[in-house]
Amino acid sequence: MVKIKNFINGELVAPESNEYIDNYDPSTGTVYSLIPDSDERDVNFAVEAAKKAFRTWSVTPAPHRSKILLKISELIEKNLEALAKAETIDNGKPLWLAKSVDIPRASENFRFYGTGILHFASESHAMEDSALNYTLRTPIGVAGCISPWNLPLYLFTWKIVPAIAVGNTVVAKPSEITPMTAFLLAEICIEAGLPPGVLNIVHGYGHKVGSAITAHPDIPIISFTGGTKTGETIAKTTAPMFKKLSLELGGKNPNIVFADCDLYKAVRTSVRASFTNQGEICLCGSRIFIEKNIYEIFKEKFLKETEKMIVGDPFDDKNKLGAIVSKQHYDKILQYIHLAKEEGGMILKGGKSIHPEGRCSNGWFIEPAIIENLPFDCRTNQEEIFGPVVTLTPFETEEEVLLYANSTKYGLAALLFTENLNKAHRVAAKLQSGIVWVNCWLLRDLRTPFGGVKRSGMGREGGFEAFKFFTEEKNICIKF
């Protein structure tokens, strides 16, 4: 049974308390390992660790910075196939899934920004003949980094590269549900030579490790992925501390198909778009919307397409989802699908649990849910669930499904599917989102912007945006 540890001060170490929590096997719902029940004194120590460390790391050349950061790059392509068995045994994903996408992009977010760190320039403006202003940006300190469970390792490398990139030092906390690959990952900073304190990593609770972090006062920045009620408790902590604040919460995403799409790209993509990961991606489409007059030959390639989503053993590579992350949230998709019911949706495919023959057969596995028949201001509707469940909705016009598309709360993500080009660019304008899709799902160029409106957070990652956070602007004026 592998005991998980913390890694502080550039070394591996048990937790002050002594204490651990079960690790599941979602595919097979078995305990395989032991995380650390870290607490408040080892955020503490972590902090230090990352104070003293930023006092040279800071001042640091940021082509020296570069080399560690792309030394772990290489690293992490190194170790591919061990970290995405790492992931799939983890997170309950395909193994295909964590080879092609998670570990990839992991080795992508150290790469990115340890050369963009190489090119991140300040502005400058000159007052005709009186003066001369130009910005100076600096790192912060120590940078409070959380993030989520369903895309570990890319999502948690994410955060704290950009941090470390520009010169501050990180107190890091990965999910309690999904630790393995970030403890992989702090073996292989210590074998890239990165230097003590620059990352730390403290692995629990979130009511305990995450509170402490966000809490502590020596760390004036947090960033933030999770659920949108988790950043609401972070928002009233760090307000009146007056900390820099970057959000990244909930989404509901709408998916608009227009009758004069490409029939055979939406469908396929939306199928995509809806069930990738076991649809446990905050980006994924779980409201298609779809024009009345190709809706049913819509739903009818949908469907089918679907029956391709073969649910199974995460390691059978024929199979396109795996396991739902854990119980608790294997317990919620159901509650969901039970509600959808409630509330007079017809189920056109899918919504049970299955247990796969052989060693899975206790793991939780969801087939994908199709649902049609629901208002579009349901709790099915305007609640996240966070998993392999759709729903299909006709529309007649544009401001109809404007106004199904934004009804939600959140305002993540989008997607629209038309070949007419006004179409696109009216629709797009007035879509309630951060980031909207048109003719595709998750092409993701890593130089923009990434983030949500209403409660879908708030701040932007992403490319320089995510130096810009990372670093406090100092306007200096020299008088001529």
Ligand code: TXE
The other form holds:
Amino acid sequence: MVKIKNFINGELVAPESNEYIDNYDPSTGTVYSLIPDSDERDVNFAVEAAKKAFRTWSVTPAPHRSKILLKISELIEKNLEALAKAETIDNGKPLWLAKSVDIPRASENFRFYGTGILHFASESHAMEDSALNYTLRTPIGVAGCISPWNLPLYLFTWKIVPAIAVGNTVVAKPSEITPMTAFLLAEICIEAGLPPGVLNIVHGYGHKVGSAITAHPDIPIISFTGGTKTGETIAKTTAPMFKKLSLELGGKNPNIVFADCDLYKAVRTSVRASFTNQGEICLCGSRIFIEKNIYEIFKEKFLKETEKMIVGDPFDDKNKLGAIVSKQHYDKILQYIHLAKEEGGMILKGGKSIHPEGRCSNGWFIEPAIIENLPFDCRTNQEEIFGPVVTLTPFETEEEVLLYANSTKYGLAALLFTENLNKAHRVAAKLQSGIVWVNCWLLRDLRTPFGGVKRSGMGREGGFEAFKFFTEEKNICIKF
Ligand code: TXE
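Can you give me the structure for the form predicted together with the ligand, which would complement the form predicted alone we have just seen?
Zooming out: every chain and molecule, the one shown earlier first.
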């Protein structure tokens, strides 16, 4: 039974408590490894190591920092198979998805920010009456980075790499539900020669380790990705401490299909946007609004296309969906499907738990659920389910569908399908979300600002936005 270790001051160490938490393989419902049950003591050791490392790392020339980050990117690529296998066992997602998306994107995160840092500059402002302003952007210190279980290595690296690239050091906590690839990344960082203390990983529960990070007086900046509820808890801690805070939270994203869309593209893209990664991506389009006069034809084609979303053993490439990440989340999704029925929803397809033959018979699997006949403002259409569950709702006018789309407390992403350019621009501008995809989904340019509005978060990740978040700005004005 693998005992995962914390990564503190460049070493893989046991938790002070010497206690461990069971780590489950969701495809089989069995314990397959152990996670350090760390606490404040481990966080304190990690912060001391990070503070010490900051003294040199923050003044290391960017080309040198870049070289190490690019080395890590290469080593992730070299270890793709092992990392993808580990991610699939830990999260339950299909192996083909971990190999084609999660792990390559983790490598890309190191490459993207490892090269971006070579081009990150600042401004100067010359004043006519002989004075010059210039802006200094300097690293802040020890950054606290906390990440979720749905895209474990992908989101963990998306957070820690820009922080380190600009010269901060990091104390990070991956989700206790999917810790394995962060543990393997620690070994890669050692091999790449990342100086001790630049990255520290403390595993364990959010309410113990996560809260110790957010409350630590020597961690002036926090970057969090996870549930909106947890985001609120963190903000309550950091606000009175005046910590810099970035929150990437939940979503309940609308997908608007107009009658003048390319129907074939709209159907295929909508199925992907509904069920990829078992629907456990906060960017999934879980509320599909279809213009009335194509509602029936869209529904028929969408149901047909969803039949390809076979659920089963994530190591069998024929399966498009794997296991739900934890028993708790599996139960939560099934409860929401039950709620949908209570609210008057008609389950057109799926929604039942599945027990595949063989090794996965005790795993946590749910057949993709398609539900219609629900009002736009019922709980099923307002609350984040974060699973393979979508609703179909007809609409007649733009005003009506914008009311529906903007009716939730979230505002992360939105999709819309139309071949009418004016309509695309007009509707996109009125959608309350941080990201809008038109005739596509999850097409990502890492330079773009990434994040949500309302209760989907605060601040933006991506490109130079991330570098600006992880640095402090100072304006110096010289009169001559
Ligand atoms: O969140 P949790 P989950 C959202 C997604 C869904 C949720 C799923 O929409 O709502 O996140 O992730 C730690 N103090 N996004 O259930 O429970 C916890 O240990 C400090 C949005 O994991 O909030 C874990 O490491 N930390 C996102 C992390 O917080 C605490 C993309 C997240 O856990 C803590 C992915 C506490 N009190 C998921 N309690 C986006 N917008 O991109 C828990 N944690």
